[in-house]
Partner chain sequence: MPEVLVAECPECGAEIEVTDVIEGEIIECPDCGVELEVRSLNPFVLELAPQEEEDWGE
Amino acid sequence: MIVVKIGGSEGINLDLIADDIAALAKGGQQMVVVHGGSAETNRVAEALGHPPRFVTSVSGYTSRYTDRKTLEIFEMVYCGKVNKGLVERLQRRGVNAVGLSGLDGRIFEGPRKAVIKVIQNGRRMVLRDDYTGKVERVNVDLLRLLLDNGYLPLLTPPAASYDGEAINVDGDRAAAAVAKALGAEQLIILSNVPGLLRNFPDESSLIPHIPRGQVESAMDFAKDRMKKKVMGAAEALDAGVRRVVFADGRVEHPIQKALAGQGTVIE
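Which coordinates fit this single chain in the form predicted on its own?
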């Protein structure tokens, strides 16, 4: 069992990724796929006159501020255009994919952070009416029901809060939670770079291997969204996932190459 996370940044080649998922699935590889859609969400939000707003937490992590309008745009893009576009790609390649959000069947569930503390213009501020949270529970029974009957689950945020509200959650950490819950052997995180770079954006500075004991220190090289990917990797490894690979989602056979050790391997 592997879990694959497809990033939502510019440059990721969904057709090549779908080709690889189909090849692996037809070869008997069981997997769950989690995807994002941040770049497309930004475009749609701009077009609708509600541009994205990003905030930095007091702990130094950048995330999307998600008011109710942003959440509706987020659902439109993630659950609609991106998810169903990927389902169509896989169905055309003979893979019986089922696209679901974490809200469906409470596949992803956790607490909502209605109040967040951020740093803005050098000052600490409190933002209210935010619809973000963290995945603490995964509906393993539903995922196993799909897997055992030959379906490939294709999952995306949002999650369900414990009160049943839709909440924006980080896709990389959600994928780590799925890997933990299913007892996956490997978590593959595909993005628009070849892996963790020592000197971002210099792709020749790829870090090919990180021992488990040095994951926290690797955060020094992680920039922007990569910080959450490193955090997700640490959470997956702590939960017993044997291997996490940050790999390139722009190339042919990206998952197979990651399984062969191309990218940044943490184990």
Second form
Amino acid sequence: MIVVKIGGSEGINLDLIADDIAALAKGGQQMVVVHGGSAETNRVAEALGHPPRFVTSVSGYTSRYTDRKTLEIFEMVYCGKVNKGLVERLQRRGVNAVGLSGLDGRIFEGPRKAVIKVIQNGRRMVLRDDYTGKVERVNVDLLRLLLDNGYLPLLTPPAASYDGEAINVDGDRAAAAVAKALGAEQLIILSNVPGLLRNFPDESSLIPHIPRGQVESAMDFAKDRMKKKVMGAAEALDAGVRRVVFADGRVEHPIQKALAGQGTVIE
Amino acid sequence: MIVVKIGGSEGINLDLIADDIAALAKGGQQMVVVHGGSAETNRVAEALGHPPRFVTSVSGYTSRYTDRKTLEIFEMVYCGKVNKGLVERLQRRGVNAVGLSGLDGRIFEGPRKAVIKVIQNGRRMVLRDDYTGKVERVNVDLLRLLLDNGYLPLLTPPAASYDGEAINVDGDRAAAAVAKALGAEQLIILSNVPGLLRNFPDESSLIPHIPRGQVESAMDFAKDRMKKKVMGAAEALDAGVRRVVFADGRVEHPIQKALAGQGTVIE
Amino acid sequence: MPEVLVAECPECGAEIEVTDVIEGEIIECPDCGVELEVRSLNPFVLELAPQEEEDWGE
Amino acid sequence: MPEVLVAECPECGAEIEVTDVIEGEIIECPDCGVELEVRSLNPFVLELAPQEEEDWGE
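With the form predicted on its own in hand, show me what the form predicted in complex with the partner chain looks like.
Below, the chain from earlier opens the complete complex, with every other chain and molecule after it.
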């Protein structure tokens, strides 16, 4: 069993990824795919006159300020355009994909952060209407039900809070949670860079291998958004996932190359 | 087993409908829900600068001209905003809803009309890039799998063509197809009018009852969009659904009232 | 004088003259009555209009 | 002269004067250092800032 995370940033080639998923699935590889959609969400939010606002938590993490209006735009892009665009690509390649958000059947469930403290335009602020949280539980029964009946689950944020509210969660850490919950051997994280770069954006500074023990130090190299990806990787490894690979989502056979060790391998 | 279709027109009260679904589901009523989203899709399409275009087929039916750009907006609203908004409402009311489009697991499958002839601004035209079709097959196994494991399927267009492409299909007739496939006793169609009106929009001209045999004549009363609803009803009845009720989706306990015979009952 | 477009009917060979048409429009041959589709305006190309599958009112 | 907003610290009762603040902003009491949240500007209301759950970087 492997879990593949498809990033939402520019440049990622969904057709090449769909080709690779189809090849692997037909070869009998059991798989769950999780995807993002941040770049597209920013575009649609701008076009709808509700430009994205990002807030930085006191300890330096950036996240999308997800008020109610933003949540709806987020759902339109993640659950509508991107998810169904990927399902269509897979269905056309003979893979019986089923697209689901974390809300559906509470596949992703966790606490909603009622209140968060952030830095906004230099001011330290309390944000109350932010629909954000994290994934603590994964509905493995539903995923197994689908997998055992020949379906390929294609998952996306948002998640469900314990009260059943839609909450924005980080896609990478949701993927890590799925890998943990399913006891997957490998977690492949595809983005628009070849892997973890010592000095971003210089692609030749790719870090080919990081032993599990040195992951925390890798965090120093990780640029802002990459930090969360590395945190997700660390959590997955701690929970028994054998290997995490950060790989390039812009090339041919991106998953097979990652499985063969191309990118940043952490084990 | 009952199938409930929630219309996409203005004025329909999703909170009241969710309350009623929760009450019925907790009472043990097995149910599949299908929903639309046309009014919202028109708004978002306008806001994104790709205003909706409707075409009238040579025999007088109006349908949304669904080119590729429109299809993406359609998916964003139907599968993103409306579907997940309903899933969230049901999850918050303790109903374990699973939102799916017809593409997912090919729940709705059928032929895509490669070429359609329409009347546009008075000209008879051939349209080639229209992603439209109809539902011929329903993946009953997946629906049963979910129902038997305590989930409530919440379905939405688009459907999948036999080649796996996303195609726009009529929600009412998709709901009728689900009712047929599952052998449902009743099909409840909720919209923003009390039922079939003898002379639209006069709500006092409600037609309370239509015997199965006179459905075709009811088509004369049916206003344009209503025609398709009535066609769907006729198909469902022909396939063994005992009763179809067109009812008001703006009131309290809309489904329970429909089950009690309030609205236009066809049997 | 609006520009007159001229082409041969692919069915019966008759000469067809039209003015106000757009791409994708369906016209009938004045001689044999067959349905033709304006495939392009420049050059002006007429082809037999495709047979429509039964109308579903989708 | 920017408008000066004055309120009592709910923790230690000290008088706090601030100018450039907006609703939802966090400030510290100059006397006891407790974190306060500007709940409203007009009237000017300060309350103890909520305790943040551990930061997940979500």
